[in-house]
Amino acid sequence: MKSGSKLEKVLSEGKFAVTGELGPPRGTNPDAIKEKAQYLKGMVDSVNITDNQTAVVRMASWAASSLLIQEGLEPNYQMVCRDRNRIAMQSDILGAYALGIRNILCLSGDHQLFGNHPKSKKVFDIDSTQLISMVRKMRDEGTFQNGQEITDPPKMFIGAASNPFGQPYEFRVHRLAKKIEAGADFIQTQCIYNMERFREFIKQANDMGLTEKVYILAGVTPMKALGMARYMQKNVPGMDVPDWVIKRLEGVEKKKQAEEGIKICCEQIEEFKEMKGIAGVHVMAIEWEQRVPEIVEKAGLLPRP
């Protein structure tokens, strides 16, 4: 499937893939996007554009995927089930392909309570699982989901999230299992602290043969600070964040925490360049893109093709 995406070929040419990711503004002035897309210059193949994360209310994520277009970069245009229905989403979806844009993550997305609208009615019409189905029907077939016939399919490239810490952990292999079968071209994983756990997680993955079936990319975020590590410890549902991460930041005066936690980065993107069935990186430095050319310049991930 030739989708017009740089990603799909860098993955489908055997190079190592580096991701990246940008918040839209929570109002309308584009400049927003235009100042963190200088960060991510040759230094990404893709910017995942959140979708209204963490259910707060943010500029369109197909507007800013358009906007980044604009500055020269590939999106990586999410899209949850939380807010729409299946004519809302296939709707998007061909509105997205007509504005250039060739890749697509299919979330479930974050509850509302979460956001700032916990009164607003959720939708979730599909789930993620069945989003991937569908997009992969327009693509491949040609129809919208009812059967009908699409005039121009959109060609997207289609990406999921997998998280190997969510419990039970015995069946996340499984989950992303159902995600492959779907229609699944490529996975991110959730951010990765725990390295044992998800040394086990990738091996299930591997000898189940999924990763030859998929591409996977192994999600990374840097610490900025011990208050952030142990804030993600306690308190974000699915965050596996291990003792030595905290002992190890602990380790260092305030104003060097910042760098350890790059360190500790950059050493997880040296093991995952070596592991088996790991495809590339996505690298979320969450409203701190400023620091991504450091990470990518000094985990070796430079230049990028």
Given for the second form:
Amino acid sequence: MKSGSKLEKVLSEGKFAVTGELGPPRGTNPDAIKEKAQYLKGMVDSVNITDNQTAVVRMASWAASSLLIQEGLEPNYQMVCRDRNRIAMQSDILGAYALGIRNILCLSGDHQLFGNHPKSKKVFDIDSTQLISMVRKMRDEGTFQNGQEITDPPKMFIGAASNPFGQPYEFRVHRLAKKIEAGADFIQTQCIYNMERFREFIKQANDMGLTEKVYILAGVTPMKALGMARYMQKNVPGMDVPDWVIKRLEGVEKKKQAEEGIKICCEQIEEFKEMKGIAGVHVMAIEWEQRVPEIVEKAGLLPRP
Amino acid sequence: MIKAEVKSLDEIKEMLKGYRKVLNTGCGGCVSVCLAGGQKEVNNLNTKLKVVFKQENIPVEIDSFTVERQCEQQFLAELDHIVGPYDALMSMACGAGCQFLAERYPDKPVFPAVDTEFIGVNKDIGWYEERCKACGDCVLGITGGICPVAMCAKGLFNGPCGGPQGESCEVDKEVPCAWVSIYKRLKGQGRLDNILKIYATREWEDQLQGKILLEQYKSRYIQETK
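Swap state to the form predicted in complex with the partner chain from the form predicted alone:
Next comes the full complex, this chain leading.
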């Protein structure tokens, strides 16, 4: 075991993993985390704690992760390259590990233009692939990025993201390969709706032998309503929502759209359970944590190990 | 070349508040090419300022003089016997030229009349675009002549982020994703191998004040110790 995290254990035992997501509050109240955590307890193996997602200031990801541990859940600590240089990043990783955090997801981060401080100065001292290399080096070589020895190095289970739906399509699987080479142990994908394109992507990854080197968790986000689906189709960068999703939500009355959204999500999970090269699912129920128990139950993912 | 834009009249007016005799100095270098701070722009600005000062009854006398380049002391020397009577100087050169002017006349308040924007190209008349961040460690040979530091909104080195909208950058649909462009160009040239390898964490070369001292001139400035 590289880190001894629960997520690593579930995946290395060949069990189908389930991860969830929780956004820290825009304030100091720890109860906001406790409340959301209730819904996820016993439902998922690990919970992604976002790092100032969409570039909006929120409670520090490591602090929210630590609060989650107090609730008896395992965090997957997200870190983006937008706001910190390599000194701050490594320092935060040391602190996170000392607080009991064992999983880390390495991301580029949404551009600050989308957030609530659009004219802030970006950092991007290193990119997401370089961040993966750095965390791997800290764990496996026991040194900082500069080669200096760490006393009691942090042993993280290293995650990365992959978006099969962004241009240039042909390059996406190669970018995945680079992240694996850099040291990613697991991958969580962008929310999947275009199953056809995703099947093709996974086939490429299988053919290149990548799925033998890394655990891929397929990302799903249940649609709450037709409006959300339309918004995501038009306005969310990197998102590919095909027309069939819109049509299915249009086909039911407004009150039943949420139910239909969850149904679509569960059907996708059923397919992922059988899909070669897929090791689990990442359920991103955005500000909809209370519906996660229903989704994992309906998708036949309970009980969790 | 360096691209700059003239500041707003209001901002310039505010800076010059309280001074009675001002010399606006132009620069015949980059800022003249991008129509921001050459002789013509100096005269334009002065005309506008005179109108405003007259309208508002502010007794400021403003004159002009444009030198070949403000980033060279030999050209700034032309101002030596002109600046005397002025109680403030204004520079329409880039930030470097403006500082060199201030360095030559340390007793005179110096004010910038332009904002220095970027190192860029002339797309067409009056249309300039950034191309270079002067990072001091050029990767254009690897990236097909397209700079990820200047052209990618996140300055990524290992491929596109998850965000491109079609082939556009996520932050601006009018701007092509630098990494989509890099991919296409390298693919066309059969050089995709360049970006399939991990580009390792770089050591930033632009974190201290830049300085170049050519080998063949070193002996002029550094006394050898015997």
